[in-house]
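Next comes just one chain, in structure tokens: the form predicted on its own.
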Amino acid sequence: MIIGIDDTDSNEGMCTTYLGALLLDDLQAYGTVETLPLLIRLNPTIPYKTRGNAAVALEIKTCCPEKVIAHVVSRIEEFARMECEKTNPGTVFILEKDYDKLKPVLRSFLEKAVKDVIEIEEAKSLISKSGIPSKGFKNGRGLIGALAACGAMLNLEEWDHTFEYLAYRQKEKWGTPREIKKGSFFEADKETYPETWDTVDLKNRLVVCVPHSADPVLFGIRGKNPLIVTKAASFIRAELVERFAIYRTNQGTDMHLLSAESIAEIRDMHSYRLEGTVSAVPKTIHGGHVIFPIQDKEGSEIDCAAFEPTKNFRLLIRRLRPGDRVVVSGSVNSGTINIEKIEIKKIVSLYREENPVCPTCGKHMKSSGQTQGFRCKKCGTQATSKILCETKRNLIAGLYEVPPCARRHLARPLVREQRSDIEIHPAR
């Protein structure tokens, strides 16, 4: 059977992946866990999410499904932060006899949960029509993520994946400052990058794989396979770990992005890849955010933003000029694209007026007075008007990304890009 769980955490603490790691051990008493657990990130723009909007799924071979269901429900009741208004746990159980029937249905549900907006009633209706054993708490919004995670488990071969090694704190340490040796994270990165990523941010000298909230996670190492994330974790020096788990995940895959042909297609609470032409010089607004508009082939415009947390990425954005051709990737809120990546496809030529150059000595001529042209004082040569000279742009075509400290869970880091048609500039 497959077990899906979501929405047990809150902004103040807990983590659904911790419950998944706990159940990995617990469920050994009822059977055999068949494969690595899944961590599935859902639509990052949903306003009523808690923190990372992650659901988990586990698969177990068991002869006592009723006991498994009862145990999972009891663990949710024990650990979920029910006191939080935004915490509405849900769990579902897909029995093996229903795998073939539900595989395509839940594949579509997974896609929609990551790219679109799903209402609670849609999840409850699917559960009812399909006869899926489930348990929702409070308004049951967690049933959405639980179903999506099960859809991911049923369709493992159909979606891109990465891995994350998650280490968890001893329970008495929850809510206290984490005790870590920062240098060990830079060492881990040095030894395993580019097969691991987003462990540290070299440019900004930050450790980015250690959370700052009161949840149970001590650190999370992301990478291309279980062996490499385990190797990276072996370099970490920190407080004692209660337990760890390696999750297969859709993090770092761009699974949330939709391709948009025009701005007319774009809606809030969705994420897109959109090509357009820069139509105004980027401007820096209060708070250090950098905003610029792009125009599609139909003449419609939309604002794009590199917000202050993207740090040095904003320097690149400030170099854009009207006429530059770009492809932006990111999520949309309040009619603005929050840039995660940008492909600069074509850089427009810019020109400035200069005094003409003397063909004899090579020096710039001086003005002879209003409407009197230009003259070289040394050689006596003359010219009637200024000349246009191309301005050197401090910008090259290529694919760029925000730094690791500003990376969204689902955004695919450029170290995972396989393209050979464009220069790639990974952020470090």
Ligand code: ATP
Given for the second form:
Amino acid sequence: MIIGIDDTDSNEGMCTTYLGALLLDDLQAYGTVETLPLLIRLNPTIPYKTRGNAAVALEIKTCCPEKVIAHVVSRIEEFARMECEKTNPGTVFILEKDYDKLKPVLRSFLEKAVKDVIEIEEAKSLISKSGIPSKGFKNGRGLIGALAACGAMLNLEEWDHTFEYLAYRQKEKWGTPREIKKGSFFEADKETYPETWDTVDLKNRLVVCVPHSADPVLFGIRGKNPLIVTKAASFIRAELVERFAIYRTNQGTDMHLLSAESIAEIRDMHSYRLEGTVSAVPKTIHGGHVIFPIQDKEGSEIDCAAFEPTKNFRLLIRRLRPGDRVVVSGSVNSGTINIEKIEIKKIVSLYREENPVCPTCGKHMKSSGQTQGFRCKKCGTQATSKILCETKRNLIAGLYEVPPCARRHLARPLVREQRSDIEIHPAR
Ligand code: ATP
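In place of the form predicted on its own, output the structure of the form predicted together with this ligand.
Next comes the full complex, this chain leading.
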């Protein structure tokens, strides 16, 4: 059977992946777990999320599904932060006899949960129509993520994936500052990049795979396969780990992006890849955020933003000029695209007017007065008008991304990019 779980944590603690790791051990008593657990990131713009909008799915071969269900429910009751208004846990159980029937339905549900917005009623009606054993707590919003995660487990071959090695803290340490040796994370990165990524941010000298919140995660190493994330984790020196789990995940896949043909179809709370032409010089506003508009072929405009946390990425964005052709990727909130990645396709040539150059000595001529043209004082040569000189653009066409310290979970890092038709500039 497949078990889907979501929405057990609050800002004050817990993490649904911790419950997943705990259950992986517990469930050995009821059967065998042969598949890696799943950590599925859903629509990153959903306001109900605590942090990264994650849901978890596990698969177990068992001859006592009733016992498994009772155990999972009791673990949620024990660990979920029910006191928090935003915590509304949900768990669903897909029995093996229903796999074939539910595979396509839950595939579409997964797609929608990652790219779109789902009402709780839709999840509840699917559950009752299909007779899916489930348990929702409080308003049961977690049933949405729980169903989506099961959809991912039923359709393993149909979505791109990466892996994350998650190490969890000993319980008595939860909520206290994490004891880590920073240098060991840089070493892990040095030994395993580019097969692992987002362990550290070299340019900003930051360890980015260690959270700062009160949750049980000590660190999470992301990478291409289970072996390499395990190798990277072996370099880490830090406080004692209570347990760890390797999750197969849709992180780093761009699964959230919809391709937009025009700005007219763009809606808040969705994420897009959109091509357009820069239509004004980027502006730096209060707080250090950099904003510029792009225009589509119908002439509609939308603002794109490189917010302050994107750090050095803003230097690149500030160099854009009207006429540059770009493809931006990112989530839309309040009518603005929050850029995760940008493809600079075409850099427009810019010209400035200069006094003409003397053909004899090569120096710039001087103006002879209004409407009098130009003259070289030394050689006496003359010209009637100014000349246009191309301005050097400090920009190279290619694919660029925000630095690791500003990466969204679902954004595919450029280190995973396979394209050969364009220069790729991974952020490190
Ligand atoms: P946790 O570790 O508890 O999973 P989180 O940051 O991942 O923390 P949640 O606490 O799970 O966030 O909150 C997200 C809530 O939004 C969940 O109840 C989930 O079911 C719901 N949700 C996820 N995707 C969508 C969607 N596309 N439309 C509507 N609701 C969604």
